[in-house]
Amino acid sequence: MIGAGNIAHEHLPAWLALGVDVVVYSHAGASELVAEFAGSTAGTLEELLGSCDAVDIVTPTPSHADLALRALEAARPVVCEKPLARTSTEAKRVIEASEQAGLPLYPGHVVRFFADYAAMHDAVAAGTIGEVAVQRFSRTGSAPSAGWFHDDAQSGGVLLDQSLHDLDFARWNAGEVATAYAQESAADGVRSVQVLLSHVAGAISFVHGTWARPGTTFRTTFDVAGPGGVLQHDSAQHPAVDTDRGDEPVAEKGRGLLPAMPDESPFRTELGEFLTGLRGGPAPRVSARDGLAAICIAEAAQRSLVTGRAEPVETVEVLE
């Protein structure tokens, strides 16, 4: 594992729970991390790459592509926290390298592994509400404390760091995205972005992301509507996926979302699925090209913030 920051505190215990031996390399914090959980440390990146079977990248966004390429050059499969790279151009380079080397490359889109979101997607895929017509996703939490997050040149801002989860999920549910229109506001320590997606198949998705003041309660919501009903969730009010068919009472059952995680950690679920894939089992529910597609949607939304109009989303069917 490369990196020892906040997200490493989710990945390391998940790998350990899966019975994996973990070696950590980081410019800072590796010794403290393994002292808190378990594992060992490497003194250099070369030492790490020479002693592992696969690499998990949990470093800041600007370093993802270079580290992934280093790992692939060393013939190591790669798991990389989202986004797969800072830009779609970098992501393409990494994907091309993995495909040329014949090595797995998995992006860490953990929301696909949240139990409530996965149940909602399964219901959509099963045709429970018919073809998706309109989707709404929101994600609100405390703004990150590390300074690099607030430099858009490094992090991509709210769009690429936080809303990427919901942009990815919108595409997973309703298919490829044709255009993205975005607006952003920032005042009094709160930064919000709203994105309107037009899907190729005709669906419309609304994505709202907010970095709020420190201490703000983490909250997510979704509403997914089709001719057969609505799938709804609000982590603050209804901690379960409710299917509202219009003529049936909505079930009152619940469980929480991150950060409470009363059930299995979604990171353990995610990394467990990646581990199965690394061992030759079924491919995980998220692919490297899904990671690229999410970045392309975010980049279209970023262009929209500048132009003030809906921007086309680059296709990822063929890599140049």
The other form holds:
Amino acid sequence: MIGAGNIAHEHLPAWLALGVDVVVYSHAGASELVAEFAGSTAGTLEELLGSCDAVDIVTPTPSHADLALRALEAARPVVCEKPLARTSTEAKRVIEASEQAGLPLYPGHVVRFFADYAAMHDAVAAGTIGEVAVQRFSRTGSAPSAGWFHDDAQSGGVLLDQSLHDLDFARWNAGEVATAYAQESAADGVRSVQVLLSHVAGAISFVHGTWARPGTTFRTTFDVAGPGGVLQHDSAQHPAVDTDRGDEPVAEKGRGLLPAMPDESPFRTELGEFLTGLRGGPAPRVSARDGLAAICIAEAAQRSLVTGRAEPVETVEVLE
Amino acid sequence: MKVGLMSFAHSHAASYARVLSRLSGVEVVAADPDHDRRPGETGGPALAADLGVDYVGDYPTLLARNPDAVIVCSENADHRRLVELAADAGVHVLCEKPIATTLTDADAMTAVCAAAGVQLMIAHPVRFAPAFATLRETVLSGSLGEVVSLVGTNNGRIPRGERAWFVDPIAAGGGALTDHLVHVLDLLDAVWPQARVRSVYAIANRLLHPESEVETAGLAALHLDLASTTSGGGPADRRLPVVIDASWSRPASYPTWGGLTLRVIGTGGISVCDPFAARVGGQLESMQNAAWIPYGPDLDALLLREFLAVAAGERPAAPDGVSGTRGLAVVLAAYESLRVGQPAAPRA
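Given the form predicted alone above, I would also like to look at the protein as it appears in the form predicted in complex with the partner chain.
All chains and molecules follow, beginning with the one already shown.
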């Protein structure tokens, strides 16, 4: 595992629960991380690559592509936190390298593995609401504290970081996206982006991402409608556990960048499916091409923020 | 006070009749001479009898009864004709939304009412919901800090089942965008009366009820210019991004008509207003469906209470015809956006 930040704290216990031995390499925090959970550390990237069977990249966005290329050069399959790369150009380079090397490359679009979202997608895919006509997704969390998130050159902003999950999901439900239109506003560290998508098949989607006031409860909602009905969810409703401690904060409400996860960690579900794929089993529900497609939608939305116009989404040829 | 009901074409007419019938000191007289335009639907003297309101056969007769005010509930494209009749008779008007289907008609309506010295109010009940008043106060007090994002949803069942003209492109003027954008726009107007929508980008389809001639799902992204707004809560020099989901995306079996929500994101926090959320839930064998027993204030009653105060001369109409015309301009810009596939500017 490369990186020892926020998401590393979710990935490491998930890998350990799956019975995987983990070696961590990071500029900072690796010793503390393995001290908190388990595992060992590597002093250099070379040492790490020489001592593992597969690499999990959980670093800040701008280093994803270079590290993935290094791992693939060392003939290591790659699991990479989303976005697969900072730009679609970089993502294509990584995909090309993985295909040439014949090595798996899995992007960590973990929302596809959240039980609520997966249940909704399964119902949509089973045709319970018919063809998707109109869908809304919202994702709101406390603005991230790490500085790199707030430098668009590094993170791609709310669009590429947070809303990427929902852009991916909108496409997973309703197919390829033809155009994206986006508008954004920010003040005092609070930042919100609204994206309207036109899908090739005719559906329309609205994706709303917000980095909110610090301390804001993490909350996601969706509303997916077709001729056969509507599927709705609000993470603030139907909690499996609900604790009230008066003035004391309650951990399971979800804070910061992550929601409450009372059941199996969706990261464990995700990494378990990736592990099966790495071991030659069925391909996971999300592919590197899906990761690239999500970046292409986000980039069209980013262009729209600049031009003020609806922008075409670059077509990603889907390979078998 | 005597109130005339002009046309039963809009399904709200029955609700207004029921509310008014319960008020002491209010006399109701209705006319629905064009009910034969709606074969197979309720209307005319039979509906008046069901509602227990006095009925006359045509509008001149109704206006000859000297009502103090009238409520225009005809098809959207027919609003102008009836509003002009009422203004000519010197009667205050509450007109169903949207004000009209063209800006030419809307401008004529506001002009004729102004010239006649009668109030023209547009029927937007949600601005009178106590839940919305709370949200408005929260925003204007500044406790949400600077507002950075706003999302409105107004989703419902396709209204075709109640009245076929709702899905007629001529009589209604359009589909879901025509029907539902204006309700959320009115709430924005109630918070920031000086704010103006500068651009509209809309996408829509007919995947729900594909046999329909009008759009059944529609999303619109707006830039709301708060520059001329001096009250608190909004950015002084920026355009507030707003998205409205106007889709008729609730299925026929949905346990209620639909709903409306407003979500405001500010630097100081987030507030969501859902005035139709209050209900007793559960499951009913008699309905073979989820129970949805709404409770809380009757918003039509709150709307009419305000209109009667306006008609009594206590205060000017709000929302008035000018506000309704601004809303219509945004709707028409949404259709222009659909046509060109890019943002369009509403008429200033």
